[in-house]
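In structure tokens, the next block holds one chain alone, the form predicted on its own.
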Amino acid sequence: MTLTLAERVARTRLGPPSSWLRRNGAVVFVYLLVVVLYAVAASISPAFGRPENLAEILRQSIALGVVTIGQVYVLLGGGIDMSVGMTARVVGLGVAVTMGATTIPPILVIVLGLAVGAAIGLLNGVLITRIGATPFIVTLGMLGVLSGVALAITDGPTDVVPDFFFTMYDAAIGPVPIAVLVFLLIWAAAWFVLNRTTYGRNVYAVGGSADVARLSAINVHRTRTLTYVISGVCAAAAGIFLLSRSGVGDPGLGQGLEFSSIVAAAIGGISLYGGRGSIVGAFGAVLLVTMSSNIFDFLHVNGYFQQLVLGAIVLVGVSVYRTRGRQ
């Protein structure tokens, strides 16, 4: 079978021919950590073990799973997106206001939820690509622009949200939470796009070597700010989401989004230089950030020491991706 150049590109970037288990170490390492850190909680704590915590946890890492979608593919497409918090925030408030304010059906609130958030990629898209402005730059830009955004929607918590969001939070089918089955469904999804349309691939050959992507006719912008709208969508997703949990329009909802989303796609084996990794990986790593935000509260270990960790994995990461670009 004969590889067109944007395949043959894609597949380099993703690892050397070697066996298996070189070219997916990284995704076997994190889900054995997110194994042993499991027995070792509930060794501590035998509640914690329980069937029902573990789906609790899969309901907790939502939020953050959604976002991670998002930043995993621009990521692969070579930028970055730091927007994805407020981009949450400014939808989730939004959202509770327009409730709170009309007489709207919230299906339909909840779609201009997550068309605002398509509308906010799509522009970061297009500034980045059309304008060649450092995509780093400008989602900072943009988070900075949804923050006063953000406070001229409210600036303190909004009235308590219709009984519907309750029930997205709440709904179960047996144990297992329907929120926890949507979010599987999304990440099989986005592992289909990514693994088995010409779209994926594109992606991951234009975070590979844009100019080679561009040669063998790929259009590289179109592609790319795609990634942006996409990762617009998830985080305005996730913010909807957020707010069916809490119940209001928190103005705080959000915060820190972009920070943890690329910690969990780094560890996940996500190359921070693009073009390579698996989604599979950041799926676990989402996992691992959610079960360790949740031991280290157990264990009443400090907020900031947290930050410290994370902040530490995200530099090791680009170190060890930095080398290896190098080799």
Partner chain sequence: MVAALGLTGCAKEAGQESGGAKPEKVDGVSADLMADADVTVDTSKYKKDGPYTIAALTQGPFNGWGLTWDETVKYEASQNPDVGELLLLPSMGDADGQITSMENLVTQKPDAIMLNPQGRAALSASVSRAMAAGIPVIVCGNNVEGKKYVTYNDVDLYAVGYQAAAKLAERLGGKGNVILMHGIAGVDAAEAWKQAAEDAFAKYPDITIVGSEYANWSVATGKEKATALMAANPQIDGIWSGGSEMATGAMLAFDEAGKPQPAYGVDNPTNGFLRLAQEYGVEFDAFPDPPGTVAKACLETTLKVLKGEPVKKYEAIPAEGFNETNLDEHYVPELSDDFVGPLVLPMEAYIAAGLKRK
Contents of the next structure:
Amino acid sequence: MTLTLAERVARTRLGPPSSWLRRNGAVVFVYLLVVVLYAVAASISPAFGRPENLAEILRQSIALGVVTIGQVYVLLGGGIDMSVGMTARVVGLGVAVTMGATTIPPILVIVLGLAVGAAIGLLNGVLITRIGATPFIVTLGMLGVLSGVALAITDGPTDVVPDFFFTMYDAAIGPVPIAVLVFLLIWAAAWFVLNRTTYGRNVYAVGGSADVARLSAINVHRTRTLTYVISGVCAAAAGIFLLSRSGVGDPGLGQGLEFSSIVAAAIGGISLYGGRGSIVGAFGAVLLVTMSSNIFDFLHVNGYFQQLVLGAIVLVGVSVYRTRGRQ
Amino acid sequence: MTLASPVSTESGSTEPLLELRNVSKAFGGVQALDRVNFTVLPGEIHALVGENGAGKSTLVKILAGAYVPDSGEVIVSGESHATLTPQRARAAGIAVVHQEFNLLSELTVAENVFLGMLPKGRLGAVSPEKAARLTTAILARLGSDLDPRRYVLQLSVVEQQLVEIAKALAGNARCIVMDEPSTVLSPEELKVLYAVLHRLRDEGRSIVYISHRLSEVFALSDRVTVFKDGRFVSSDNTVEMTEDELIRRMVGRPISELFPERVPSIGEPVLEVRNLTVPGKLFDVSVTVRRGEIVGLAGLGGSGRTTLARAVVGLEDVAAGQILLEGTRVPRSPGPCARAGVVMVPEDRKAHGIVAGRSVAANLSLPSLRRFSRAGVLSFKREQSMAARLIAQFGVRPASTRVSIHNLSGGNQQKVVLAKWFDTSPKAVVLDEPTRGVDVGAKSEIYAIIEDLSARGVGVLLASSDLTELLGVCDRIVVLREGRVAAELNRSDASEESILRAAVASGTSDEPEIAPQAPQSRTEKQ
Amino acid sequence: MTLSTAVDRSAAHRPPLAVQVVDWLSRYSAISTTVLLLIVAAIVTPTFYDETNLRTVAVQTSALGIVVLGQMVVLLVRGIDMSVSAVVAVTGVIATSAAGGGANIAISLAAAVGLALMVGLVNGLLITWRKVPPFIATFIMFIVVSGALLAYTKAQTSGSAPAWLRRVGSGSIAGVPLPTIIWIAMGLLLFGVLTRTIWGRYVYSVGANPEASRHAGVPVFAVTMSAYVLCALCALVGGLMYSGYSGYIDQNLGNNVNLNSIAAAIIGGVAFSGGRGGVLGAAVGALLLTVLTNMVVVAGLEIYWQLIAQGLVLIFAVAINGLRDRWIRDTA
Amino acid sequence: MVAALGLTGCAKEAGQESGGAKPEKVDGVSADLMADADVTVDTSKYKKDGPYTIAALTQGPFNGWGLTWDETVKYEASQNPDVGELLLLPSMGDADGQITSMENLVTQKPDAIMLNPQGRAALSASVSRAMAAGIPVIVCGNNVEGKKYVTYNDVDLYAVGYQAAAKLAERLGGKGNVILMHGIAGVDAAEAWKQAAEDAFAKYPDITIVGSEYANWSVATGKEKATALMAANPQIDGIWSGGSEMATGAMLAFDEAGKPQPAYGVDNPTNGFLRLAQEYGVEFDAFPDPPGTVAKACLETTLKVLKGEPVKKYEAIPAEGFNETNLDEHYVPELSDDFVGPLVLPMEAYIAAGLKRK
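Having seen the form predicted on its own, I'd like the form predicted in complex with its partner chain now, please.
First the chain shown before, then all remaining chains and molecules of the complex.
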């Protein structure tokens, strides 16, 4: 069969398909950074290297980690979500205030909070897909609106939340907090959905090329809208978790999560143009960012230099490898 | 799995598989399709021909569900659809292989084949392994052993085309619409495609095959339909049709000569490529183009034609070797190259040729803005007059300087892309597939332009996958194979056979012999 | 049959009224919203037109407007600059170092320009050479530059702005504030440069299709670099106007400039995807944002209504633009 | 707003110790704090032998207030032989980062934590968790909900805001138009001061609050908002500013508009405010939130706790107000505008920290 000819040409030109390292360079590099940073810090400060600190780092990464999951979905689908931090704030404060003012059981309030997050995401998604407005600006406008809503909910500390929330944060099996286990499960689920369900693969397709996806009978609008809904729910979950972390609703809750989640996704190799990147890398990047601030505390990095050092780490994280731009 | 099962053909049934009745579609006052009728029978290869602007692409997009017709109906297997969505088209068994591939380069072959309908494994999870297995099976039916786990960005053009066809088969399409598949394929690869298409037809599927190349219409199709200016002209059995008649129906006039008369006057070397090496793509390649000479660059997809064309104007990272223009090294980027006197017309018009969203005048003047400006400040008057002159000279339609270039047809866009370099007075011009996706009428105009360039003493290097074109235009043909020069043939020695032999021959002896069975020699050349 | 076709065709020529309204609104959305706001102001809060307040609005618009000019050029080449805030903050350092006796104005200005150039160059290099997405590259620059500033100044930047800067920031010629004159001058210059020079053509061309521009001999690398450098320089000038007007340099100088400059440009019709937009739109965008911020204060709106109103205006502006784009796409 | 009202309604549940109760305000002071000032905490269970490892979680030196705080703690710790190691953890204003630092300290196990909380709400659970881990937490410079700490050391922030407003009202003879300017919406100090000022002015029926705006503790924003408020209100007699930055901006705005300066009531006057107040000769009443004094007192309390000496649940730090007549006693011309007085350390220590006027 003459077909083998074209194939032979292709093979000699491109070599074997095992360019795994090249495709996953960003992911490998991020984990390499995590390991190196960990080893260096542990050798300087023995307290840092203790296993309970490792569990602590994981727990500290939960809020950013969960928000980043949503952000990864949105970015892979070709969008961006600037409203995650304020979604977390509105939901966190809303849950806290509702807990103080009513006798609705905590679980129900939490479900309600997640639903509000979903609704915010849905609104973002509809504005972006149905009207065709730029995601960055729509979600930026949403950030403004939600920050106003948060202030309308409360401008001061709320009541102390019921014990249920403290248990959510503190409960542990041995040295491992249950919250960390749940967090790891959520990540596994996020990975599973992205890689092992039709919807997840459609997200990649839609982000890779909306036109191609549309012509392949994929419902582009629905797929994209759903990424914002997922992001809204994740942000809401992070807000509720942050509430359980502080025990009292704080009007400053969730500040800056939009930037840190986008940066984490980018360091982890998620393309800001959509359709490319692995959620595994984003997880590594979340660890990297969280660990950096943990290290500051153990090595007592001067306040003046913390931002500079963090900036430098991030800079190294994104610039050593050349991200392929949009074609 | 139903995928492997051939379409059941009810014996003796002549009920059309696909029928368009009185379909119209207009865009902002331009009638792209005007009450068109079109019928495809089961188990036939049906060629659809027509000049650019005839409405072929609009028809394809309607079949794909991308466009909603203004009026009329689409009947698939007796079921009428006022509009098709991509979902409905797929359900009705129509698959479209677009001219620009609808593949996601960041996904694997298997994922592309099953895009939006990945097979499920255990626990309802999609299974890449199962998708890969099924893809392997489909590809095997097409005679390919392509690894389904490879990423599309690693594939050659012909492999991508195969993936597109596999995608159609995965959806168990009964009617596969192919929009100008040949434009991206070398003749050798085309034969592979023909074999695949024949096999599909024998399974009882129908193929709608859209092409500019009349030779392949005759080589491949059972029936041929002609569109002109958005209207249906005729449908005939191919065997009852002659080439001249087909051209007459397409253009409304016979084209006596596609290629211009040529009396070359060849002078000193003007463009010299010496021992050029681009890592992984070109190895020690030397080509010389003389003043007034047209040198063809032949080779299969992936042989390095495009790499060489790009390298000349500094778009590739050169590891070794030199590129000389009149004895001096050329600069390493397109702008300075153009000022030095060597320009390149890229193969991918949409991505590299036109600046969509900008006017025709802005596109025309882009490479030569310095000439319309003093101290960086532009003179609109001079720019407009230059643009108007080029538009007239190259017959760009519509003859407006201000219209956005993406509103022009492919052929007219290509004329603009060529014309913008014309006024920079180049000494050497590199053309990469200058007539890809261009209709017969525009083709002939472009050949005339090339001829005119060489008559003015410009050295032309013409990279093309169209052997007829190379043989019709070139004084000398350099054949590349796997990034090396395989042969250099003078006009007198060159034939489709000799070019192909050079393009595919290999040092290894177990290479299958390629029968140099060129498409039927009913070429336009007299 | 022929008749119906003729009717169809004429219908195709003239889009429905709703579409026309949307098209008109979007083309002039920033201007019409601004005019609307100004009318509302005249009815609800006539004190908006107090002379001092108008002056403040003018100066604020000008300072933001100057930064928006740079941001617009970056957006035109398909970029975004999240580091302008840091550059605006740099001016605080320069101004205070010049304010304390002895330090030479020329030297500190040169240092400021040098720093802005460096920020622009590094931004450009990260984006063109390392292929880091513009959002990330410039955001990292923001973190690094403001971090470096903090490490250098040890948070000691406050103080009165030097006299020369205050004169620039609060002076006026024939009743028009100097910053406004500088803004209009820069705007006109940029307008001329964008529409009438080679560089301007290159900017639009690179934004519309960088690859095709490269093939056509456009020095894409240089154009992109120059856009980021220009943006940093505009941010520097804008920052000087901010501190000159305030008369005082404070820690929080330029806090909101990043998002405000982007929002103003987008509201003014500059396409997020590059290649489309102009000086006039960007100017109106800056005006709209400033008027809105000022008006909610004059009107005495509660803080949360202020934030909500600003967010809604932003969403409205892009929604209108989105509808128009969709309509153009559907009829193309 | 409805939600917020609902909160204050249910805030006054019977004084159970488990938090949730809002600090109650009576006549310009926080009643519950005053009550805590009489509660003696037995610290014998924290008693240890020195030298101690003390962790200080601070706001961080991103402005003059934070810098003055950090430098005071560092200097005092270096002078005190009881302090073996000082772990200074600046949060750079990030409440979430500070929670993280608290969690990290639970792992590092210092002898005591002195915390300048970045959020009265945000740090609430962290304090409980550190205390539960057996590390005494001494809160200073801003309160924490729930009172799970050993002791709280601070000026009465509410009183600071209240007195600045009351003094201004009296200066205006109990009548006139005032505008209020606040820091960042939702941030504790801004909201506490805002509430205090509103309470204080409510006592003067002839005083009208004609404008109330947030200006993010920024001079430039303060000037912008002041100009807009001037436009809306031709007659402004007094300006109350929760943090002196907005007052500074307002002074500049009035100066530029060529209008006579109104009277000012400010919280936490910076050196820069005092310099300009002197230059423009404005009338003002200022009540400090002094970083040096609080930090120094806090370190002393921390050492007391570690030595097992009894402390009060609330260690009140007096905040003496002052005005234009004794401005000279508070303005420090040698130091930069960002310095926040009063002087606690020798001048050389401030200059070494980079606070010298340039």
